[in-house]
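Below, in structure tokens: the form predicted alone, a single chain.
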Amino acid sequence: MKKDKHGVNLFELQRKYNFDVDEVMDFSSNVNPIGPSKKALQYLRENLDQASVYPDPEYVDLLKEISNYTHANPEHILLGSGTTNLIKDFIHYVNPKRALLNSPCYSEYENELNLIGSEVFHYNLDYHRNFTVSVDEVIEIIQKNSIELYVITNPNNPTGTILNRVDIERIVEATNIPILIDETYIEFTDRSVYSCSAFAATNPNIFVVRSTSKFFATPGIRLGYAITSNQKVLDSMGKNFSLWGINIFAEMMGKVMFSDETYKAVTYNHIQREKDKMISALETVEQLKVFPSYGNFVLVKIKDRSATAKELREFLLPRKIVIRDCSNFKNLDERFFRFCILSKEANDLLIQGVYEFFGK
């Protein structure tokens, strides 16, 4: 059976180490602690009847939603089941022979370049400077290389970096490319400043994708959408989307938790208050390097060689805790591991943890 990729697998731990799912204080998922939206939640209870009647195959009401939310046309908005499909469509309809990719990144954007045997470039992140990105220098490597596809995730998984909205406009202007901007963890940062949903508006080039799994907490609904203004790439890729391709369970919570302003604020000020809190607790322990970050996760490096982030992890997981140990990332190596925003109880359970493995 395939393993999950993306996290901890919370029922292989169960039969492991007899835990309760629901007792597991999983840091290495990335999902919104808060929950769904409970207004979406209570929709959803009440309508639940609505499981015996097809979805609105055009998804007015949902799109609307999105349009409201994102600022963006609805008919500029690309409804996927999940992202990776979004993601794959797009880069099979740009079909480049040379991609860039930053470098450490969500492993799936090469795995399907690979596919189509694309010759995959890498822009290597370095962490002496934080991670950060150059403008310059993937402005040089594209028009050096004759690359045909930039994808990036903003901010980026697992580091945490990011590129504001002028930014990528330097480097579309510069370079006059196709662009895959992954906005999954756009919402934790200040969208006004950051996201390209409304430079893709504008320019055709640009192609928005966006989850609802993290910060609106939601995975299970398999919810998804991308934006462009490129009419061509709206043809192709709407052909490919199936009949009622979004089930009635998420088009119902759509419809609900984009307006829930209540939620989102209550949110982004837990994320912010609490990532602040833990990094600064980190940071006093002399081992560890933290770094910043613009999403709702963490990358912390050990210093020394005194410890790997495998052995933290296995410290860890009697406690119920788990971190990602970040050594099956490029351009990181065994000393590496991420953890996200959980309760603020879970988190000081983390920060006590981590304390006593490097005796603080």
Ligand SMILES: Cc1ncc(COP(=O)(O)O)c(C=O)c1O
Second form
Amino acid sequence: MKKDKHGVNLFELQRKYNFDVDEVMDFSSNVNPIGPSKKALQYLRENLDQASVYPDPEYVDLLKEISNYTHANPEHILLGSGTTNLIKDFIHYVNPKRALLNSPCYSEYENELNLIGSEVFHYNLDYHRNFTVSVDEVIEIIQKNSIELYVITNPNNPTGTILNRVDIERIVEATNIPILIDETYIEFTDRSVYSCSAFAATNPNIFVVRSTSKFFATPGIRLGYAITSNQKVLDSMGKNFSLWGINIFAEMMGKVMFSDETYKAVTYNHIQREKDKMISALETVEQLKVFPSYGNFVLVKIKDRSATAKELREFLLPRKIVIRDCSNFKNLDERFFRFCILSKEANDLLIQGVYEFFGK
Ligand SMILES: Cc1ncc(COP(=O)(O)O)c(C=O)c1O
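Please supply the coordinates for the form predicted in complex with this ligand, as a counterpart to the form predicted alone shown previously.
All chains and molecules follow, beginning with the one already shown.
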């Protein structure tokens, strides 16, 4: 079994502290607190007996829904059992000798690159520059080191930074190498400005991956998709896609949730409003530096040596509040932590807990 290196393992907490999983305020997993679309859940409940039916092996309706949602050609869409699987399959397909990652970033890219023996280069994002990416620096690193794959997480986890489409286009045009763009958190921003899904239709070097785990709050169903117009990638990854690789419950929810406009608007507005509130509240704590974020999560640095993220995490745990200690991210240290946006009530409890810890 894969060990958890990501957000909290709620089941482990349950075993260790006897917490009820439902009572834990999990600020570490970046999942939309509103939960899945009610319309999708209702459809699922009404059709639970479909457990005895094989899903459509062509996933025609699901692909049509994703196509309507992303404006991508259904033939340019690949389905995956979670984004993590699509990331793995694409990295194995490209099989780069040398790959470039922005650091810090989500850990699974490097894990997969290590498995196939790629040399991994890190473009170290500097916290003095709020972790922003310099397009010129990236192009130079790619060209100097003959990089064969560049990964952009947009917005980036855990820094919350983003590259706009014009900047990405500049990198793509200057380097002409495969670029994996992980848009797991793109719905928390203005997709019309930042998403590269339309760019993927015209440039075969672009491979966009999208998750349903975070914005649509469905990590349990393991549904992700990718968009590319690269026919070789589509053929190869399509051929390797397991027959009935998406289970019928994921298929059902996918057929409903992408077009639930009220749900999408409510989620977006809740996250923006609460994120602004939390950033303003934590900025008043003298010991903290709070970084701006385009995601549904916020990275924070404890500025002085008075405490570590681990100590803050442990202080909050008995209150059933779980934050992400970011010390195991490359290019961060024991003084960085990340939290995501939950319900108004839970967010207020986190602010209160942080204030108490820092004596405010
Ligand atoms: C940037 C990024 N990509 C992908 C994933 C995993 O997504 P999925 O649940 O679709 O495999 C995560 C999960 O934390 C993530 O942060």
